[in-house]
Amino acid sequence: MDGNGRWAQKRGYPRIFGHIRGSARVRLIVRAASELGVKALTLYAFSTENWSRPEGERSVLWRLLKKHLLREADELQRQNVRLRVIGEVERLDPDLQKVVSAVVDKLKNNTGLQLTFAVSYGARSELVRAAQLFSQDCLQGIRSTSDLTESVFERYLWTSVLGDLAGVDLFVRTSGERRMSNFLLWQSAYAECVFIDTCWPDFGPHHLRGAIEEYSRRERRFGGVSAQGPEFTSPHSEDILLK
């Protein structure tokens, strides 16, 4: 959800105004995702790198997150949305941690859209943490190094709670930036990426629908061969390969 600050500055407002406007878009997008049949939606709310931002800006972001959770809890309950929060949640203010925990607990039995907020999250930190946890289990005799496979390693990631929905199918980034910015790197190994020039405060349900339609037109091969075109055959294919 990128571009809040730039959206505000372009209009002559403080960056904080962009975050306020951006937070209001979350409800629209969550509802639209549910209506479109999306099973899991992860919103990148605050990265580990964002801790370097000015204290005043961070303070506003935390107040907005707290306000949003308290205000939307009943609506999410009505929509049968389940909420999870991943990241270094222990770095948050204790009062905010209590609010997060209470809302997550309130919605824990819902079976509709699986909504995840990535807060104080960084994919590299997630991978390091997973390696540390696996190593600890090895030292305690719970695991052996020979146990390590991709599926085993995934159990140590924050997204393991999503089960089969942990892998990213569609990655959408707003504001025109063309990079992953340390978001779900393991889970996005075969994600289809859609980059949208619109900044997050102007991102609406029609943008989400357009991204999903773009995704539906793509062929996901996962390293395999296209099923649409003819296979490559040549009487001299061995010569070509040898050269």
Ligand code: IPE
Given for the second form:
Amino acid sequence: MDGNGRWAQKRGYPRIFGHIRGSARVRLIVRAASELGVKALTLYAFSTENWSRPEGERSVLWRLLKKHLLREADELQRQNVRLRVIGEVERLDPDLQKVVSAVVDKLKNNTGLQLTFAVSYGARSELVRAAQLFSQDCLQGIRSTSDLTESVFERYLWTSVLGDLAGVDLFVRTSGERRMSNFLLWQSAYAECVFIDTCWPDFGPHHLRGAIEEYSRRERRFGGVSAQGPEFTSPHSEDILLK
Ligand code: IPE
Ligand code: MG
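What I would like now is the form predicted in complex with the named molecule, since the data block earlier showed the form predicted alone; can you produce it?
Next comes the full complex, and the chain you just saw is listed first.
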């Protein structure tokens, strides 16, 4: 969800206005995702690098998160949305942590859209933490180094709570930036990326639908070859190889 600050600055408002409007878009997009049949939606709300922002801006972001969690809890319950929060949750203010766990707990039996907020999230810290947890298990004799496979490693990532839905199919970034910025790097290894020039406060259900349509036109080969691709060999291939 990028471009809140620029959205506001372009209109001559302070950045905070972009965050206010941006946070209000979340409910629209969550509802649209549910209606479009999206199974899992993970929103990058605050990165480990965002801690470097001024304290005033950080505190606005936390207040907005708290306000919307409290305000939307009943509506999310009605929509059968399951909520999770991944990232360094322990770094949040204890009061916000309590709100987060209360809302997560309230929605824990829901089976609809699996909504995840990445908060104080960084893919590199997630990977380092996973390596630390795995090493601890090895030291305690719960695991041995030869157990380590990709699927075992994934169990140590924050996203393991999403089970089969942890892998990213579609990665959408708003605001025209074309980078991953430390988001779900492991999980996005084969994600289809869609970059949208619109800033997050103007991102609407039609943009989400458009991104999904774009995704559905992509051919995902996962390093393989196209099912209806050309023949691998031709009558002349031996001659060409030998030249
Ligand atoms: C995204 O908007 C919101 C958060 C990172 C919390 P930005 O605040 O990054 O907006 P820009 O990129 O400065 O326009
Ligand atoms: Mg930004």
